[in-house]
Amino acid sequence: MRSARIRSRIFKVAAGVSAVSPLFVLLFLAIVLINDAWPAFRFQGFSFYSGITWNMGNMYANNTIIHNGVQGSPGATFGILPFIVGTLASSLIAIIIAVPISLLSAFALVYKVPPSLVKWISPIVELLAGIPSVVYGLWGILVLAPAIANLIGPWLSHLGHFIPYLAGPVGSGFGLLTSGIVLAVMIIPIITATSRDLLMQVPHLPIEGARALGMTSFESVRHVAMPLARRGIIGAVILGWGRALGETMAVLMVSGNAMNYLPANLYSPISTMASTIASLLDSAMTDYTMLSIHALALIAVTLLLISMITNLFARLLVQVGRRDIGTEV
């Protein structure tokens, strides 16, 4: 009896501890990046978010540079305005190709295709949110980009004397639209499982009402189970743009990474946030006043807010949406 206590007691222990580790890894994170990216700041100040020109200096110079009393190579200046517009950017347009078919691939799970083929085709479509990144930017390298160059890029510049954005040379096809095709195909399944998940919950009764009054598929899905549903969608939708903030090496592999100028047009060439760090990461090494690596602690200082609002944000929605559900239930 003693014994069973002790490993009950061992086992609240443990349990408790697994259970608030996560948060404790997310605030050491958060104090260490914070703590190394606060010299960046001293140094440039808030033009840091509004500066164009990523210029690390002469990391070769026998002299330095002080400002604010922080060190730093001779001709240092740091502006994330182009990574940061590279960011919203493209995640904005893998959101707008992303949401119509992650809902309408949700619906056909959930009210047209037959459970024996549900059963099948649900696997296959969260196995395609564990493929690895960069599978996904080799497929953007050897078929995405050479199609934007030579087919849709093309084709897309005509329609540049209504929207001005779509006008200008195509290019190579590596940039902005091919990152956000890219984004927009790796999202996908997080928002359909996601919002699969919650149309299952939604009770049948209400959708066979609505059939018996009338109303078509499309009505009773739009009139009936989107209402209920609405918050958890849109709490899915943020957790896709959540994912598509934070991806690295598939954006860095066929964005053009570009430097120090914002995108002129859908075509052209950006950095995200996150793909600007794997990139200047080895170069930033060898500054040896670390201010480089200061900078882009910096980065991942405003990419781990803006990632950690997003989802948690998100996870808020999809718990509300849920919640209404089974309320309605």
Contents of the next structure:
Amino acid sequence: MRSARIRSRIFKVAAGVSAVSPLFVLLFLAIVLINDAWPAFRFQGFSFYSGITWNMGNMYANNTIIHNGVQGSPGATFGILPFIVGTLASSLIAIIIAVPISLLSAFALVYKVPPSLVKWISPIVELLAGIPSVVYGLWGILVLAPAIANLIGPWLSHLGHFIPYLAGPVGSGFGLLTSGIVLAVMIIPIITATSRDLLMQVPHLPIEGARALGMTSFESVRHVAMPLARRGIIGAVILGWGRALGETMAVLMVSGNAMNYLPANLYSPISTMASTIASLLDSAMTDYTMLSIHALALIAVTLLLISMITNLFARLLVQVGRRDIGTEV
Amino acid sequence: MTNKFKKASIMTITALIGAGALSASVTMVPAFAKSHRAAPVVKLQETGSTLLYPLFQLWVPAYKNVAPNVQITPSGTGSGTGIQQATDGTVQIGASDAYMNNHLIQQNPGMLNIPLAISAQQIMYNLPGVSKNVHLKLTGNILAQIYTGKIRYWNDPQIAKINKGVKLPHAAIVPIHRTDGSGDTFLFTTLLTDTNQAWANSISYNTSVSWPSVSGALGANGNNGVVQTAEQTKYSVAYVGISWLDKGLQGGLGEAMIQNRAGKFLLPNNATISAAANAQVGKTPKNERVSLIYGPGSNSYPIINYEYAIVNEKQSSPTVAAAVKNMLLWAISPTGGNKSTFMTKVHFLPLPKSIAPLSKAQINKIHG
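So the form predicted alone is up there; where is the form predicted in complex with its partner chain?
In what comes next, the whole complex appears, and the chain from above leads the way.
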């Protein structure tokens, strides 16, 4: 009796600690990062977000410079606009490619594919979501980049007469379009699985009713299922977008890692915020003024903020989406 | 090391890379040996340069036979990390392709930069139509102009002038650089700094630099990534660590002859690398923090460097100090770690006979 009570107490405390730990981790991360990023913001000001030159300065020089009371290596200047543009543009391309494919396959899985096949296909979709990003990156280098450089790029560039940013030069195949496609392949399983789960919750009766009224399968999905699950599906899309924003390794491998210039067309090399943090941290550690590390921390804060906002927004929409389905029937 | 540097760096790095628990790295475990006189086990941690990492992986099992009670755990993280963690005291031995800058040394006067071996770097290119038997000639000055976008095409008059008889295409050059912080970038940008004034004034040298914006220029991750990208990108040029030479040649890349200070165009090989090392023995100061790039000597290959162990001369205890000292003395010994069986496997050259005493003198400064 007594031991049961003790066990129950231990369980309560352990569960409580575990439950609040994510909050503390997030708080700890935010506080540490903001604290570390602050000197870089004082040094650079808002030109951190509008500048296109990233230079950690000459660490082997014998002097240092002081700007706004913050010490840095000579020549140090930090502008991350190319990284922000690279991050947003590549994730946007990923979304444009991934959304139609994911939604169509989710609809197919729920309404079209016979249940005996779904049993096999559904786990495969989930399996795809679990493949390490470096594998996608390798595929990007070996298969996709040459295909873009020699095949897809030259073909797309013909459309450049009508559509801005599609004109050549196509370049080496390492760049914005390749990054976008690799990211799309990575987020398709996420969006597909989430929207499939949402659509499964849509009650059968309205769909059957629609079919009984003579609607085609496209019409019944378009006018009945889609409106019921719409907001939730938007949430699923934003969830995938969040993944694309933060992806590091795969993008590092195929983006061409451009520095100090903005992409000129769809095939230009780019860099993203996440891959920049990963690739420059080692050198930043030999900056004795610490300013380079502060600047990387400021990129991290910016990225954290962007992905937190998109994630919160997505969660909200998914929640509202679930409620829509529940209340309207 | 000031408190500010230490505290902020530890915090940030923990947050940024979510570093797992870096357990206290030196632990003295009494060996539960049969004989109570058995020496206690000493655990040493090594981290840093990914170029030196394969060498440490060869050394560790071999050194077990020399000193069975010393357990060394090597890891390849990057030169900057090696310097930082050796300075922090997280590891006993940091490995770096670049020597520490003056500011860091002033801040941490006890840090030793000890050369363990000699490494080199070659320039490779992807030039369809140019025979594999031909080695294109290039100079540091021309490379600097390629990487700043002043020379845009392979048939530029400056390149054509020193490559008479080679049919150069009118194709845009794609310069490839390392994206991650790298000793190879340090060597390459030092060469450009030494040979091109504009480069020296604006960009200078480091393990990462602010690469000028050249349209189409590419960055790649690691030597592996650079070789792969160069193989796939026609008309590209890249700098590659010597241990990746065979891989690049197999992939169809060309290897350039680079002009040395005496004006001669050379390929990196045992003769030209050791000539370059021997020619600069007199130039090496007692603290051995020196660039060997673009050195004197008619037969000296211009891109070579010392591979450093970064060690704090004050270790946590006399036992640990002795273990670090003995390990490093073994590493630089021609009958120990500098044996050709180790060196040839990673394409390094042993320390020149006249340099070894300088490294030895530094190692002997290590104390508990």
